[in-house]
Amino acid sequence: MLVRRTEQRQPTTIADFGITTASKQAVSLSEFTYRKGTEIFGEREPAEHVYQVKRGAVRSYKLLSDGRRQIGAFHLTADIFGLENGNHHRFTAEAVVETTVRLIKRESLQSVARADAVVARNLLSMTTKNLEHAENHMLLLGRKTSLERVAAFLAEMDRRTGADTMSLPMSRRDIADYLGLTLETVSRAVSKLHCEGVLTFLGNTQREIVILDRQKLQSFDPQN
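Now the structure: this chain alone, the form being predicted alone.
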């Protein structure tokens, strides 16, 4: 569900989409902005575009048969998502907050990759990283305790944001649905890490998190 088009960009190179390239072949990129909670694409819809987060955050999820939601990934600024092996999307993608994304037609990206070995290698690397993330997520859901899951999530966000203060766009409910836990369990685990001196909060929302002891945070996730 498109909210509004912010810009129809002029032809540019694939490097502006965050993919290293050896050529200067022109491609056409578009930008769209979605309100918080707005669907970007749905599960089983044709995968006609590939996306990059310019500003904001996106969650990819499936609704289970019993109505529960399983979030498979969070996509943050500069992340590329919607790159599918098949012709249809396997997950629904939704804006976590007001989010601006860049779009490129999948066939345009594939055309560039056929002519540019550097782009082809980058796409293969992204596909491999997506598979690695899926495998790690499966391990997290199946073998780790609730505290280990929350610690692993915070360590992941710490690595990805690379900032002294993590500004988490997602809610505790989002985190719970990503980790396969209840909201209450996530809150208890975060509180424990706070009491242990691993982290502290800025502001009243508790979404501004400062990691005080990264080594101790890693110790709560022994398989990290």
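Next block: the form predicted together with a further copy of the same chain, after the form predicted alone:
No partner chains or extra molecules come along with it, only the chain itself.
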């Protein structure tokens, strides 16, 4: 793996792992950059680190024996991923594009949590956030139509990027494997939303998307 390694202390970012209090003891933080498409950790591997996206995007997925893939989540800038309570990772994580992450040793995070109730509370809070996302995603995967799924995905990305225009780092296939569809079905749904004036594209690529009508996009969500 031709990856660039940069080891540097980043004390100001410890807070992002939920370490907010006087637990200033040396918690070694390092950075690592993964090239597009490379694996960060594999399912069932020992969980030695917890990660935070500094730049780029990550997909977490499970595979079936015949190659069917379900992406459980995309992790964007500032997101924590790879946080495990048990000793092993339950997903494979890969860089969607060239991605820089901050790492912290899982053990050191846990030892801080043992000593500091606030940190422990934050671990629970992060796990709950993940659970909530998974619960909503079960509803999407089990009961929503293809158009509703794609609309929900775009709404989620729009909300998370928080900008007027969004640059989707992931391919149609990634989106499909996140939504439990095929890439063709995703493409058709995006085309439909484009035709209906919900969104348009920027530049040459189909990954630069502008949501023109957020209210109309919301109207595709049968939740609530």
